[in-house]
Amino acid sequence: MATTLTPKDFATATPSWWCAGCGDFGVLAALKQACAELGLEPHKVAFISGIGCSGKISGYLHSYAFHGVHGRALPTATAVKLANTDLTVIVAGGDGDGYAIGAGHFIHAVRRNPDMTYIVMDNQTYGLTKGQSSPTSMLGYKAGPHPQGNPDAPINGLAIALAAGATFIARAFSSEPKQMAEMIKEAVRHPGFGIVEVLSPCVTFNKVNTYKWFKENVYHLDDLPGYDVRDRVRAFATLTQPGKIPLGIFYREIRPTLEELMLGTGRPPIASLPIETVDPGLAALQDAYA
């Protein structure tokens, strides 16, 4: 008789050092929630994370676990996809851990389309050491480290994910778990890599984006007519529009993983591939150059 999975089965006896009110809670429950309602089975699932407040998640979800070193988290998470693909590999990070040290790691993972779901925790500051600006702070934003106010514009972490050739991108707000955990179990689903952007707020460190600020400044793509995931156009245009921040599923697209390409899994391998099926014009252009 199968067992059915409840979050708590993903619980582990590690106390949380997160400060009471932390958006990262929010992420952690509806990811057990998630976990719990596709049926995953801890000893299937490998749950990779960096450093940072947000790094120790891995110790809060019941699973196997690699927490990492800033930045490298995704290069750790392809690895271990690639020896077995049979797991279901999940990573998480900071805005911090994610975009800034890790930035060039991001951009390689997502246009190589590892089978694998990507969860950053953007809280627009480094609360771990003493509330200092991130990539994602807004131009201005004022701490203690630095009274004068942030002169770096902000990154759009979802914008260059696409640019960069994403196949399933996502954005969600810490006090939303229930549509949160939808969307991450979408972007496990997706064959290929899933990134969902969660907006966590810092309770402690950051006193901009609260959690009043991000419920006075949000909206849901279902309330737009005739919103297509499929239209890639749209989803930049929407992405990069000023004003309030878009919540849902952005863009979706199916494309042959890293480990078909790779490991022939699902797929033929690469080598097997007629040229012109991985890109017309690389035929003409070796052509013109034999």
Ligand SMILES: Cc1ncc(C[n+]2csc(CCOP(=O)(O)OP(=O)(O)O)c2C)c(N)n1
Second form
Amino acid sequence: MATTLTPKDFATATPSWWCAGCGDFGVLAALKQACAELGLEPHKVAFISGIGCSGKISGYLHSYAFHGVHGRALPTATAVKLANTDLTVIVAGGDGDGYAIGAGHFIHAVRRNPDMTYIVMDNQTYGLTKGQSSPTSMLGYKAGPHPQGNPDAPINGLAIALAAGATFIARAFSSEPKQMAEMIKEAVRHPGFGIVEVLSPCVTFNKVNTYKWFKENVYHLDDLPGYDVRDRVRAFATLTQPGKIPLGIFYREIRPTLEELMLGTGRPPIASLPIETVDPGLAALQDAYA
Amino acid sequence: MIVNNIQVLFGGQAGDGSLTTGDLIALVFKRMGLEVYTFKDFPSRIRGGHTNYVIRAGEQPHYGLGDMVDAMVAFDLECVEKHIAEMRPGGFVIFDNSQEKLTDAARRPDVYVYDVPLADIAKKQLGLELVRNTISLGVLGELIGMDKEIVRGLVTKQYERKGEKVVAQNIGAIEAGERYVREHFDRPSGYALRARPDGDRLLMMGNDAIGYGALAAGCRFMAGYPITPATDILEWMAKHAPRYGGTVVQAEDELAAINMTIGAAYAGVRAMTATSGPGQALMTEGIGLAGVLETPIVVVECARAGPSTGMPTKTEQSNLNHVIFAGHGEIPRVVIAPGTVEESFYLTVAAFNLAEKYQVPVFLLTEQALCQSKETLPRLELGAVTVDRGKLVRNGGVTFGEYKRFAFTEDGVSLRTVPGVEGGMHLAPGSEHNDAGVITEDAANRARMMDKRMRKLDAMRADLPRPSLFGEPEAGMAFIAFGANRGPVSEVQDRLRSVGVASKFLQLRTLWPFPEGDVRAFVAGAEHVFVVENNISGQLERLIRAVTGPVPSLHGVRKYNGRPFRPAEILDAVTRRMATLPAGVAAR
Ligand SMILES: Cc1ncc(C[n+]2csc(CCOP(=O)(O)OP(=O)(O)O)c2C)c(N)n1
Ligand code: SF4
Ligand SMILES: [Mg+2]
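Given the form predicted on its own above, produce the structure of the same protein in the form predicted together with the ligand.
So here's everything in the complex, that chain up top.
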């Protein structure tokens, strides 16, 4: 890219849908910032989102944006990447989208390690369907189907990701868009599957995990002396430590990506293959049946 | 003496290698210039349980099973007990009497039994139990006059990979089988083969023809989750696609498989998935997404007996409604169904072109009795394959701000850019959207957008595979069927013709959008219309009635026990309706 980009180059004309104060605004701002600073060309970005308030984000990033069905953004994105390795593939969706209905795909996307970035916009509730408990809601969270309080223990998406073989794991906070943008940039640059979980408060429904609550309950990995992102055991201990919520990059590791393993390197993207004329070599395949 | 017309049933316990030998028998018949159809009747388990492989050979293609078995190769008593009733009077059984003796109940006076201690010969004479099946091939070959050179050539080729020793062992087994017959039996089998020129033909399984058709049509991405009887396609593609730059993903479930297929297609690659009933059910939401995003995908449905897990290895046509109607909301979709292996290839190619030209999901509907069956066919013509990518934009030429992905057009199809194309950026949302892809619930836009999408169903009419019409167009007796019933219905027509009864048969190849005009015209002059299908509720019949209105002489002929029709069963249904039919037309 010859000209320098600004976040505005990634804006769309569509007015955003979120409630004033929603954490998702911070995610969008950080994402646009990251895309601009990475010098991505909008037509080479495939941005795939889940369904939920969070999933609306695909309408607001100038790119090839795809807003599919609930929970299935990761398999869609995996195939987009395999189809065209020249693309920068970014996925975003909610905690319900990724950790409930899409939980199966989440684990498998992680273990496949396609080169893409996955932003989980975690508000510890189902925003779009009006505030029910989500897989990350705290025990006792009182919501629609759980008037007596949520009886299901919350899950730890990042620890699950680590166990499933994630190669880049980070957590950001919506009120810290600068740090979030840095983490997203790192995740995009990371050659493999990068997950960035973002604490993104739902101001309308989640009256427990508010901005104030988060500010009191987070800390930064940078403040931990001697933290080493290559130390898998330490990463797991840190992620699963009860108490305050750590922010930062927990873990990184380089291992072959799905595309490298399946397609090899140095080959043209599948999407660019000239399939209009039938490969005459195909005729020989019939000999096995003669 | 019956010449060049035989149906062999090769049966024993699952996992005993009988499939390999069954394949060999089929190939021998093919090399001897005969037309072949094979049918696998195996249990849904890996080891144990009765399994059989039926190989039918004749001078004319049949595309289906005959009424009766001529020759049974039985490795155990259970096989004879289960199938003795299916034997043709005058037919014969080769029975492995090493372990069991044939009971009286399993005998028939009009069926001769050749007792051959196959396992004993294998173990004691050849020192290798494994070659029992190969010995039986020698026995059968000697009894019906298989060409010895062809048999030896094929056995050699089959075992070449395993080394010279294994080849020699199997050739020895063939010889031992042949010798046993010469030394022990004077009685001729009543069957003979006379080699004809093989010509440039193939012996291919339906699923392989689909894989091959996909590759020829430019499909370079497949995602699937293993399920009988569709897995063959996934495995075929995984073996061959990478060589042509493609890739195949074994997905974690069918939800992933369908969304991956959509993802790859969205990114500009011809993509497909293949599944069967239960997987099809899981894919339903994704199909709707493809419809509303106007993303071209091909979904191969290899139907098996449902509901739920049903009978995974058995055949049925009970999800016709499912592929046509499943889904919330309404989308344009195409359902096409081949009736033979050869057609499986050409219709797969057609499926990809329809999908991309009209930007819709296309189902290729097949079924166990076709997709896992082998048939002889002429070489497939790659020259006949054209790839029509429709309004795909791969190299720019669109301007951001002007370009509208879902532009309202006359045929309902809009220019389609894919990620990477400059100027073509847009949102592709499963939510209702305007022509630019912006989500909106505006009432006027909604109606207009629905019209736009559904208009494609009319625009595509001329490109849809037409039904095939067989027999005499003016005949009063008429048949309508699709899929694997192509074979048995055609055979019924032959038999009727041989006793002077004219008939006509409309084999539907497009099932959706329903070929209303063709069906109405076909039904118009007929006195009796028999709708032949493998389900209990008459799914095809209902589709027909919906476009014809009341037809007094429309009769359902239905079978739903998991097995394909035998011609006699259809004839039975016909004779029950038509008292005037000449005698002797039924069982053959
Ligand atoms: C298959 C399916 N089931 C249910 C829904 C309804 N639904 C829409 S969004 C949503 C939950 C969203 O929660 P989350 O992913 O956390 O996103 P948020 O709105 O909180 O950002 C549900 C249940 C749906 N759209 N599709
Ligand atoms: S409901 Fe909650 S998550 Fe949804 S937009 Fe409003 S604040 Fe954001
Ligand atoms: Mg949420």
